[in-house]
Structure formats: C-alpha cells, structure tokens
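Taking the form predicted on its own, here's one chain by itself in structure tokens.
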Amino acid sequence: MSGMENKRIMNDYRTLTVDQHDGTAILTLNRPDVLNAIDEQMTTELRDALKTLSKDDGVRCVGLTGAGRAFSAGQDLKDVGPGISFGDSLKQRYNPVINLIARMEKPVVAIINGVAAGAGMSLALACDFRVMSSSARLIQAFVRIGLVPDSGSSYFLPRLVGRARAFELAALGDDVAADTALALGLVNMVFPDASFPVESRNVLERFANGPTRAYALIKRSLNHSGSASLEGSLDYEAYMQEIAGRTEDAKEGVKAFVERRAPLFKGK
C-alpha cells in the first residue's frame, strides 16, 4: 500500500464508522455497550454504506467488523416491539443487507473479532471471506429464543458445512469456538488475538492489491453456480471469462506473467 492516512468518512452514521485507507473501507458497527447488536437504525445506515461503498471506485475490498469484544450478538431484542411482524422486518430490514453483501462487485471480509451470534453470524457467513480472532466463537443463537435462522443462515450453513453439520448448529445452537469454526470450513483463516488487527488488516490489502474485477466474476460465477447445471455453469463460465479477458488487469496479468514478474493489478 502507499501510505495514505486513514480517512474516516460518513460521520453522520450513529451506529457504524466507515474507515478508509488505500484501497480499503472497513466498516465497523458501533454500539458497543450492547455487544453491537442490531437496532433499526443500524440495518439502515448498513443498507445506506454498502450501497456507498459498493458504488466507489476507489474501494476495492470492504471489511466487516465490530467495536469493541464483540462482533455482533444480532438483533437487538430491545427493539423488538409488541405485534411485530418478524417476515416483515426481514424482508424490510435485512435481507436487503444480505443481497448487498453477497452482490457487491468487490470482496467483503468478516473481521470476526469478538462473538458472532444470530443475525450477527448471518453477517459474517454472508461475506466472502472470513477471518477470526482466537478468543472469538460463532453462535447459531436463534433457537436458543424459539426462533429458526434468518438473514441467510439457512442459505449459507448448509452450503458451507453441509445440511447434517448445519442441522446440528442451527437445532442446538452451540457456541462454535474458532478452532472449530476453522475445521469446519465456517471460516477461512484464525489468528491469534495480539496479532489478529494486523493480520486481518494483512488480508484486506492483498484483496485490494488484487484484480477487482476478476473477484466480482468469481462470486457472480458461484452465486450462479447455486442452481445450475453442470452445462450451465460451463456457459457461465465461458460468458465470464469473455468479460474477464478483456480487463486490463487480465491483460497485465498474462504480460507479467511472460515477462516473469508479479503483476500489478489497477483493480479495473
């Protein structure tokens, strides 16, 4: 990276900072005192900055983190009122988040730092990659209060772990610790909590260094890879690599690759 400061943006947020730094937007909810959990307010200024960043340029890879010991505990049941519809606030509040998470052009990491449960760990399995902090644990929490998993638990479980191991997290609703999260495939890397800020921070800029426009393909390729066929998924891939042959980073790439040095990749 080159060094720029960090630049906070979009102040006006209450629950949610926004910190950019070459290349890369971390984006951290902030109501601490309450472990992050989700309010109103938050599904919207999170709605309000994906949309943001999503349409910057300048951002090439998106964190996804919490203040404090915690992730997120998940929906703030203070804010649960009498008569509440729980479809309807699904529908309104976080499945829009959800398809902004997994539909955004560029790589979204979880940076799991403290405990991810409910709707908080429905975040996390809805990004792209996930990193976890030693200390950290992932609750399916949603039984523990009657209810089933939402915000695309059930979407993402079964596809990560298969429906038997997704069964047994959602139906029991055990705390995960991060050792087993890793074995399990619900994360993609754990590091230990001293050093967790700057190796996630690590991974973040090898994204952002990346080709930004290859990794939108590759999840536009898996997203479609969900419900079609093998011939399908041969003509996805066909379309997509057509597109992806003609950025400019493919094309540094092939060239850096000839002339035996690493490529630099210009995200476009």
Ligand code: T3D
Second form
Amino acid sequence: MSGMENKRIMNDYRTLTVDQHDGTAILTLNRPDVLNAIDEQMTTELRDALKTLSKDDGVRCVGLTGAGRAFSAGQDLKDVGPGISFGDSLKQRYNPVINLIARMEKPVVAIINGVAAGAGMSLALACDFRVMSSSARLIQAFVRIGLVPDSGSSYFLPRLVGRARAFELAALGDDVAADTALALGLVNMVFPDASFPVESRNVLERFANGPTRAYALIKRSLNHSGSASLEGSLDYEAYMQEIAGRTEDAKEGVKAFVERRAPLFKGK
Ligand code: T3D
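Show the form predicted in complex with the ligand, please, the one above being the form predicted on its own.
Everything in the complex follows now, all chains and molecules, and the chain you saw is the first one.
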C-alpha cells in the first residue's frame, strides 16, 4: 500500500491476497474485473485466511480492502444459480465470515478504497474500524434487487446510525458518499484519495503497536453489551478488567505512566 516492503503470505488463494508487514496483515479481495464481487471461492478463502490470521500472534491488526477501484460489490450476482437457497448460502458462506471478524481477538480495519455494496458493505460494517477514501461510496444495494440487508447489516447498521437512518439506508438503497458516511457515523475517518494508502497504513500501524489484548477485551465487552443490562455490563466490565489488568501490556502501561515515558506495548 505505501510502497514499504510487504511479505505476501498464503499465496495459494485465487480470490484474495494477504500481505504481512510489521504486525499488520492486509487481506485484499482480488477480483477487480467484477468489483471484487464475492463468489463461493472467495467466502471459502476468506474463512480460511481469517482463521489463520486470528491464530497468528505476529499479526496484531488485520486490514480488509479491495483490489482495483472497488472495495466489494457484494454477492457475485452471476454466481447465483436457479433454485439457490439464499438462506443456506448465508448460513454456510457469509455468516461464518462475519462471526470470524467480530470475534477476532485483534482489531479488524475496513480500508474502503472504493464502492462497497450489498454484502460488501456488510463486510465493512462488521469490522471494528472503518477508513474511507473520499471518492468511495457505500450502498445497501440489497433492496435494489428486491432483497433485504444480510451478512450482519441488519445488526450493525441500526447500532451505528439508529433505526430511522438504518431504515432509510436499507429501504432506499441510495449511494452514501464519504462525507455523509462520516457524518452519520458509518465510518470513522475519511481521507483524500491521494493520501488514502499512507493514511490507512498509519491507522493499521497504530493498532498494531497498541495493547492487543486490551483491544480484544474491548471487542468482547462491546459485543457483550449488545444484549446486556446495565447490571450485566457492570459485571462483565469487572471480569474483562480483571483479565486486562493481568496482561504484560497493562503492567507496562502503568509503569510507563509513572516513569513519564511512552509505553512499549508487545501485544501480550
Ligand atoms: O447468495 C446469497 O447468499 C445472497 C446474498 C446476497 C448479498 C448481496 O450482496 S446482494 C447485493 C449484490 N450486489 C449488488 O446488487 C450490487 C451490484 N453492482 C452494482 O450495483 C454496481 O456494479 C455498483 C453500484 C456496485 C458499481 O457500479 P459501476 O457503474 O461503478 O460499475 P459496473 O459497470 O456496474 O460494474 C463493473 C463490472 O463489475 C461489470 O462487469 P462488466 O459488465 O464490465 O463485465 C459488472 O457486471 C460487474 N459487477 C458489479 N457488481 C457485480 C458484478 N458482477 C457480479 N456481481 C456483482 N455484484
């Protein structure tokens, strides 16, 4: 992305590339001729790559992006045969991918380099942090073809923007420009196209140098809070903090504060 030396790993994928660099791994959806539309091979490879990266302690932050001018145009509509069960396809192919992202014990950043439509937008929403290029668009494209939000969009969308906006986005299916996405809280940061590769790399590196265990516990707490009461959340926070407080990074964080220096987190 920024021209720095990357190590390409997991070379045998046909629809993805995975590049590792200094504690980060960037997963690139790689079917640019069809705007990285998602076929069966891609969901299989995504599952495999996400599982592998989740177990790799050398990877402390995962980025997800698209090759060419798109992030992803969602389900490959030319790969939808007659008599297909969308329900089965979602349960077997997409839902495991969304769960792997949400449960990954490290930050997953969507690097939205271009249009993200349908399940492509859902993939981005499932990530923990979203950076968006100024000319990119988000589209809840499902309704345009008579379908409904899937792959986590019905879950993440109202939690990000509230129910009224979620209905608007899902039911109208209009393009959402980057400035609007930022104002709505759909994405965390927008960068000009020209500086997008460098700025998004900086975001990944910031997470890769942070307290990885704390990030994992933050994810768990927020996932838990989705269905918890205040009492339940208070209990769960105490449980998570007990775990966080025992990490090497928390000890280093406190020590560094007392010594008036920047902490050096190792992700342990
Ligand atoms: O199976 C299940 O489990 C069901 C799950 C469903 C989940 C879903 O994702 S449903 C929603 C599927 N996605 C869409 O409906 C979006 C379809 N694409 C578009 O609306 C437009 O392509 C975009 C708005 C994203 C971009 O428009 P534009 O004008 O920039 O590009 P384009 O010319 O439309 O597309 C460029 C090429 O990509 C083109 O190929 P060609 O004609 O040059 O050979 C186009 O056919 C191809 N392409 C784009 N999107 C898809 C696609 N091919 C297959 N599937 C696509 N989704």
